[in-house]
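Only one chain comes next, encoded as structure tokens, the form predicted alone.
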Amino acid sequence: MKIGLLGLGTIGSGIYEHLKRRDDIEVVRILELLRHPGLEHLETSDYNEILNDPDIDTVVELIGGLEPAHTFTVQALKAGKNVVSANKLMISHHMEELLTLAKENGVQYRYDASVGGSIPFLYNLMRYRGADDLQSLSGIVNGTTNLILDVMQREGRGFDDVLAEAQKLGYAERNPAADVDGIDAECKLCIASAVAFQKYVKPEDVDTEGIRHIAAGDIIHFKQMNRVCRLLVNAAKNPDGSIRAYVEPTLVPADAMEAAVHMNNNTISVVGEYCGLHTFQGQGAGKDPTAFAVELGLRDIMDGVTARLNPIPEGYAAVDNRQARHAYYLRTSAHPGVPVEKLGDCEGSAAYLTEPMSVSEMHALAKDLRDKDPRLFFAGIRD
């Protein structure tokens, strides 16, 4: 297999480091605008070289944002490219695009490490998929949010001075919106969603909250109701045949297993009729991890596995979130509007429980009093 490398960032260079060691692989061009010594003789700042030779069968795009990426892989696969991704966010914008250009043009899109590094997740998921009804999903899925929610909860510190120090430590980017605002999670719960529902699912359908206005006095309440704070995804089918889709920070009992995933770890769990529940863990993001994850994706395609695989969704998914009710945690200082029992004072506002309400109508609450309380909380309560 002879490959164009897209991007030689942390990921790109961890996936040339890992194939140089192969003798069935070969990195035959890498598209990069800086040069990097002893690479100049693959390095090229123009794609159609990459495009056009006949030689490169195999794209991996590691650029990650929505453009170019985009463009290239579609036009690598026009090309009779295969390409393997890690860019959930391209991914979960245009996957049935992408997925149907892959089947039109006789190649493969693999794109397995957008979801869960190195933990086999999405692989598992499309096996499953063939012989079960798959029910649920649920997890931690960002690696980041995970580290400052952990280091919060066993230090007692506050957000902004641990997010600080991952970004310091190279866990947290330089602009943490993506993951402390939920949207890589979001990215990952739609394209899970797809490969387990076989229905595409739009980001801008799911319910999405992160926890950058989480507070060290919240983390407090939280000890007193002996529940652990962690940023999760969920997606589930409805009875009527609509699903529900939702990325929210979420207390869970302290004996949970999802508390007991520390620092930058993952875990995602699957249920199906047949199979029960099924959970993976492990490194969910980082250079050797995804690296690792691209590596599987290329040897897949060498074997002929991902052929036999690799599911296209039909449609799109209906989400309806009315259909799933919990109580919340609330933490502002503007008035609820709806029925509350109040804990106490914090970060000088108060905290409140809300009785059971809809997924849907907790979103729509926040976004109104936000108006009011731009640094309200919230989180849901997990039995």
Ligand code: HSE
The other form holds:
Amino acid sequence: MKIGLLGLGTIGSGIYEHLKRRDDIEVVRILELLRHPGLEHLETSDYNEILNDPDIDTVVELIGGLEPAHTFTVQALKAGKNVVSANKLMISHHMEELLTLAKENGVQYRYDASVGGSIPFLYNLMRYRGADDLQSLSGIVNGTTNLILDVMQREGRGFDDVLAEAQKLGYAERNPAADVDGIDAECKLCIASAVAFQKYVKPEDVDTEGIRHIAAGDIIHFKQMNRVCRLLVNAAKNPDGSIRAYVEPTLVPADAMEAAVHMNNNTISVVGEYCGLHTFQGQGAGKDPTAFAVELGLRDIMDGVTARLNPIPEGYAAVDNRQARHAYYLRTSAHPGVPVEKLGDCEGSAAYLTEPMSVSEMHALAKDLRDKDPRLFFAGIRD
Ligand code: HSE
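Same protein, the form predicted together with ligand HSE this time rather than the form predicted alone?
What follows is the entire complex, opening with the chain shown before.
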């Protein structure tokens, strides 16, 4: 198998290092603007050199971002090349187009490395199609924020300090906003939901809240409540056929499974009518685990393991988060404007517990209150 590798960042250099040790998969061209000592003979700034090379059968897209990743992928699929990618932002925005193009051109588009890193989650979920009717999925899909929340909880350290550590370890996105504002998790939720429920989910339909404003004072309250904060993605079928899909910091009981998911690990659970509860856990971020997942995709293509791995969802899901309800922890200096019980003072604001309210109501309330209190923080409370 001959590979054109797009991007030599953290994951790109990881996959290059892995493949250098193989004799059946060879990186023959690398699209990169920078030049790396010893790799100049492979590096090019001209994508056409990959696109027009008949020896290259597969493109590995690891440049990240929407463009030019999207255009390059479309061109590769149209040129009859397989594409393997871990670019969750681009996939979540263009999934329908890319899966359709791959089918039309008789090639593989493998994106199972995009959610859960090395965990064989999407791969397995694709195979459930037809055999079970999945009802829900939930979990921790962002390693950076899990590391931040876990270390803040266990060591009492501040948010900025731990974020800098996650960036140094190579888990955080180049722009940490994608991690800490929940965007990375939102993209992964859209991809996972499309596979689980066989309906595409638009990122803009998901209610998303990140952890940017969590403070050490909040954690003190969580400990008093015997709870642990995790950034969870949630999607489930509503009784009327719509789905609920949201990302939010969530207070789980201290003995919940998610509370025991430490550092940059991920966990994703699905519930099906026949399979019951399946939980996947492992390394969801980082150079080696993600490069491993990309290599699995390459090996599947090389070995012809393609059947059932490219389900094409039918249409778009109607997302309705009014049907998901629970109580919230809310810390704000503004007047909450909804019935609350005051827990105490916190970070110059007050911490409250709300009555059960819908997810869409809470996310809309937080948007309104942020005009008065930009540092507001809230977290759903899970039984
Ligand atoms: N920034 C992402 C994370 C990388 O921390 O999970 C893996 O997708």
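Quick caveat: nothing in here was measured; it's all calculated off a predicted structure. For the two forms, the rigid core is made up of the largest set of C-alpha atoms that agree within 1.5 Å on superposition. Numbering follows the first chain given and starts at 1.
Student: So, does residue 168 move by 2 Å or more at the CA between the two forms, with the core held fixed?
Tutor: After core superposition, the C-alpha of residue 168 moves 2 Å or more between the two forms.
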